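Starting off, we have a lone chain in the form predicted on its own, written out as structure tokens.
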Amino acid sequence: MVKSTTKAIPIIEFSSVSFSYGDRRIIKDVSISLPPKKITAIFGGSGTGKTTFLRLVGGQLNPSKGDVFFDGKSINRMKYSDLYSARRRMGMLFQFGALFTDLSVFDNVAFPLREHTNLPSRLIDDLVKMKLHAVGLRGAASLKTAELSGGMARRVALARAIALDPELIMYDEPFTGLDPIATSVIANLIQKLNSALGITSVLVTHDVEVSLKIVDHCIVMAGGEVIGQGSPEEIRKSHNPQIRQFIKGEIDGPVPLHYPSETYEVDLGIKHAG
């Protein structure tokens, strides 16, 4: 029997992608692909281009150079109708959940189903209950968002993110502001849902220790560039000083405390520049 040599198309691929805000370069000639049906964490300090990465995937931003591919097709070259269709295959968990404050838990999860499908109300009701059950909050369907704890709100947001059965879910800082128990609950749900649904997940996160326990692949960014990638074990053992400083949370290292500036003496007028 002849084995197939066809290589699976990565669901997300960056090909020589750069992006700038004016003269400020955020992403610098990045070429990477994300393994399908796995959980990938994108690590890096603030301002290293992590959230910009997600916005490029979602088509909210267009690269100044290169292409961002989703399932083999360039996101930044799509017509709006095609981009809209591609977005229906993506789920997004925003930082802090971004729930609609004037809607109940049930209506928050039902929103994408009502907005993007023509399903009958009875079927939408059943689907919402299924999604809430998956995150352990079926009994909270009638609650308002103001009645939810931070961890519960994040779980409702996760139920909403999987409402349309996406092939890709992107998480923007999913553990921010959560206590240790809620963090573990969300991490466990991300891992279980990824496995059960057979989807691809991308986490932009600062929470290194929790993330390394659940992800399959890691990408580390610094200064808009990919400075390392590999399995959690490979990242832990990296000899790159920037990666080691970030993973271990060390104060001293190649990443400085101070933003680039003139010397302190020049700023105070004690000395002249140059």
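Take the two forms, superpose them, and find the largest set of C-alpha atoms that agree within 1.5 Å; that set is the rigid core. Positions refer to the first chain, counted from 1. Because the structure is predicted, anything quoted here is derived from the model rather than measured. What changes on going to the form predicted in complex with the partner chain:
The rigid segments shift between the two forms, and of the options Leu203, Leu56, Met221, Met90 the one at their hinge is Met90. Comparing the two forms between the two forms, the rotation angle of the smaller rigid part against the larger comes to 13°.
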Given for the second form:
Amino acid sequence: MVKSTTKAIPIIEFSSVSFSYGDRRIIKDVSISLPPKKITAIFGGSGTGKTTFLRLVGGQLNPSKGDVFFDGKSINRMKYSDLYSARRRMGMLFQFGALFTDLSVFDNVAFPLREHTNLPSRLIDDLVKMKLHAVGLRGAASLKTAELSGGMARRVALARAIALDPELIMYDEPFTGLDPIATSVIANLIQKLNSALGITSVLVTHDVEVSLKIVDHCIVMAGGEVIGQGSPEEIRKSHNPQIRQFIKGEIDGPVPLHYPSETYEVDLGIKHAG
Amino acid sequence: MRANAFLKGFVAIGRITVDGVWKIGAGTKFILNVISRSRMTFQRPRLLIDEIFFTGTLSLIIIIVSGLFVGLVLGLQGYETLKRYGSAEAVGTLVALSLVRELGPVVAALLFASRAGSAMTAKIGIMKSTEQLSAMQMMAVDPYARVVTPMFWGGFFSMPLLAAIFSAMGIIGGYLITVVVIGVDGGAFWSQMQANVDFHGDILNGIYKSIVFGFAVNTISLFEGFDCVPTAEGVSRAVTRTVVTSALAILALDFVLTAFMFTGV
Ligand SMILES: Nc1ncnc2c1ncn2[C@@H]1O[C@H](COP(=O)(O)OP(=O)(O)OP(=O)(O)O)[C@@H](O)[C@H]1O
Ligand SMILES: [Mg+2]
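Could you give the coordinates for the form predicted in complex with the partner chain, as opposed to the form predicted on its own above?
Whole complex next, starting from this chain.
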């Protein structure tokens, strides 16, 4: 019998991963896999551990339990040198850009090329201009990072993240702080990178509306756990009240807005902790 | 209650001791890590040159000006004292020995710590708190090898050079005030200095001192930067700690080194 669907090996797989900062458990026994060459969105409220999730993939944090697999190999059990070669295949857009403040826009984008290749400077020049053009900032090449707005900085960071043509790109909140035009530009770019170059993309965001239009697969997280996943239509039609609340942006619902604490009354001294 | 206060004091001493020991251990591990990643620094001289510029050249002005003033003061004070014993020409020797043995290495290191050391801490601390170091890691570039180690070696080579320049400027200052202004015999000033300053015993020992100080200041500055709490406040605290700890380390090391070098033990 021939299998009609060859099941692709997931490029990222979490196998019962837990992670804590001190005593606070941020990720609780999460097992998921992300399909290759697709765009996956990870939704979740502020502080649910989305950035932490990406850091686990990049091997910057190690799970306290379980394994994070990248292309079949456990990131958290790798030798140092293997981890670095794995990272060369990843690009990451940091939530706040994380541009090198002592370098110009051009040099920021050129940085990974200069560190990892021996290309002649003419070629680096062209590559950097192409990457900057892709994010609409070719004209800003000579600016210093201090002269950029937040949204521009994010786009430069994106150009830098794709400089080495990675196989996997992780976007941490790519749309926050962008105007509607820049949002569409970035959304289009994410789609283009994915379809033209077959780059696997992971999008971590709470910007549901824009993301649902471009992604292939969604994972919804709350309280460090995966509360649902599926295609954008499935998510839209979900009956799970937690997911509905998140998609619709309702304040009241099962997902708590507040950081864990004593009850409000106790904190204000009206009642005593029982 | 008194017993309670006593206990609190005890706990505080314990905590300071444990923190101190922890820091020494972590600092040692850190610096070994830094040095073990030296290959890139020496394969790419550009990185090293940039850091020598950053730590050395930018400290030049303060070193030159301070050296000159210290020399002027030494000349004045030395002349006033030596005159009473009728040996004013020995002022050249006094100025030169004070500078190459002690003041050159020590004061240059103190100035280096407050000018270049604090800048190194701030730079690393800011790169840490704005996730630039994380970003570098994610680009598969080792931030130790790319950023920290070149800074270490840059400072390492700058420090003895700065100390030498400081001493040279001091001697010029001493010459200006005693020979040019006061009118001590210039020939005697130089010849006495030449006769009494020993290359091995004085100049080399001074250079060794500044190498040790440079090592200490670099280690402290870079470790504080790397270890800081990644916020604006954390960085500013780390910079303060760098200056204070470096000053203490320089003075304490100077005592130890002097005891070994110049007492004929
Ligand atoms: N260095 C740290 N030390 C201790 N706790 C941390 C640290 N970094 C993050 N946390 C905690 O971990 C939780 C998850 O943080 P994370 O940055 O992953 O959230 P997030 O989902 O990315 O939020 P946002 O959407 O606001 O960026 C937060 O509640 C935060 O308080
Ligand atoms: Mg985040």
